[in-house]
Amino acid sequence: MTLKDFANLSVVLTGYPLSTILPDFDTQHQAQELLDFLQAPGRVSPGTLQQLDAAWTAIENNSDTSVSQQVQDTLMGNPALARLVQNIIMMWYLGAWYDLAQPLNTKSFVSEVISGKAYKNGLAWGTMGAHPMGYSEENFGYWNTVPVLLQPQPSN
């Protein structure tokens, strides 16, 4: 999967705009370090990223049904790809990564940080008005003013 495929992919995952998840002016190359991460040797089997880019590409070529029901019935609906994109959703918000082979709705799910700069720049904390622990771009006092939210645009 290419760069820009995996960023237009993304787009539709989490309702961000292209200019969020692969700005021209690119000073944190988040989507690049997203995309190593998944193709990783080891991380996921390459006949499971296949699929998830042959899929894509159907789905981008496909014009007659919304992108989003494609992502839906394609992705979603089919038991191989749908955690694989749960996980994916979950990368650009939270900046972890969770064991594919175990189901999300446990509690004793395993997961790890991508990076301290995914997790610094997960969408989770815009989308909320929230800052990562830690780490705040504001001054001294910022809490005292009503944050401005991040908006999701929809897909298509």
Second form
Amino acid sequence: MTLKDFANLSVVLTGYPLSTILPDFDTQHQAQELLDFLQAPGRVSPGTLQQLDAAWTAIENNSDTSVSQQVQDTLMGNPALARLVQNIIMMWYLGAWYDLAQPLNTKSFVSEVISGKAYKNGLAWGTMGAHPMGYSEENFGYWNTVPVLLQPQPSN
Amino acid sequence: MQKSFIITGIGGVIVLALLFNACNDTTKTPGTSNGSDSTKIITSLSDTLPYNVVILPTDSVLDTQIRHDFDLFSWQSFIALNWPLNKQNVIGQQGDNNTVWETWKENYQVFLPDGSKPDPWDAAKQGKEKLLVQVGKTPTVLTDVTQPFLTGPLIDQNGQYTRFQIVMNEEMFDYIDTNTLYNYQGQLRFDKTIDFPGGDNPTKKYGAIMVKASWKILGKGDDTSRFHKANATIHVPAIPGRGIHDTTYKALVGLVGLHIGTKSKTNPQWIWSTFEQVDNAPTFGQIGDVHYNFYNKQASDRKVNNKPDEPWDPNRPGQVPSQIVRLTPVFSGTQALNDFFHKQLAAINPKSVWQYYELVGTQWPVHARQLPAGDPFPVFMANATLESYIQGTVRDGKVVYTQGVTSSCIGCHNGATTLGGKASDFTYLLRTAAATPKKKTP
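Please could you give me the other form, the form predicted in complex with its partner chain, since above is the form predicted alone?
Below is the entire complex, every chain and molecule, led by the chain shown above.
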């Protein structure tokens, strides 16, 4: 999967615009880091990745149905891909990777932080107007004002 | 690999095109007598300080292009700030020269020990001897029990402590003076948001500018023809609790580092330009065959970028020099610009000291209006003399950066506050203000 394809897919999965996922002037290279992590040998089977790539290509080439509806039907509705797609969402929001072999609703699921940078850049923080422990780029005294939330945008 | 080559190639063409746009050609033409000058130097280098960075409409969002624009702004600022006071001369015409920024207000002239109102801007100190009192970028390196961000003194190869100074321009001084921010009580009373003026091209107004300089005492092994020099009075205030005696002596000092922080309308997180003398330190893994100011090739087994063991005492002889390397190489586009300006400076005078200074980098807020810190780029940036010990760490032979720990001008200064606990618009200087003494009741 190319970086552009991964970014476009991530836009639909996260609800954030491409300017957030893959900014023109990209200082953090977050999409590249997550894609590299996803495609690292041994993490996801090559067959599953190829299936995801093919499914996304088909979605992009089909203009008859909305992209979000197709993602719902052919990615989230596909047992072979649904869990992987959920993991991609969690990579973006939490900067963490969850063991694909375990269902997400167990209390003892296994996860790992992808990197300090990925954790810091997790979309969850901005979405809820917070920041990771020990790191904030807000101006001094921000806790005395109503937080400004990053706003996901609905895709078509 | 191929992609990056193409981008570099396009960037290189654009860089050259912009350079010719910005500077035209530089020539040195012996001409008719001009008063006391026997030679009229014609150069496209300018004594005019830029108000704000210029992003050309033709620029794409390629970071190499925009980075070039900011680096060009940095070099134009450096040239103008180091222009001789006698405007009949040009920079480096005499080899070395006095400079504009060295006539600006020192931090200790603005934030007085008794919190009183500083002298007006026009009480200029031109011609006065330089007084250096700081042994750290922050004024409290020797007196603080704990140091912020692992800072410590920088000791050169002759065992001498590096000295530091901070000055500000008239616009910054006026804002502090007008709003009585030079003392504790004034900062407490100030009920607005601290907002220094920002430089603006359309209205041709300058913004606040801070300059931080680092100086080494010139001595054994130093080639004085490669430094901007000054006769300075070195003063070490007494700290009895640490056994440090009050000491004052005169020394010839050479400029080794220069930070320029410029507030602009479109860059409210400021533009941060940093320059170094070219002999300061080798880049990690690239030890050259030169004499370094802060690296000893005969001691290459020593751990690099470690702050000196305490106790620190600038008066104590025989101290172990700092072993400094630059952990982040200068970006190739920045280096190309350095080469260009070095040629321009050498064309004015082959003995110009200014050709021995290089731009290490420019940090600016990429998304200035979207995020409080503005998404600074490059994410990490350090001057080997001013952020010697927080450039990153070396782990298993690789450089590792840590957000919130590794040096970032905007990242650090975003946390600056007044003594009243308000954000102070990216300067820590306000925290050095003192309280005015309470009036005694009769």
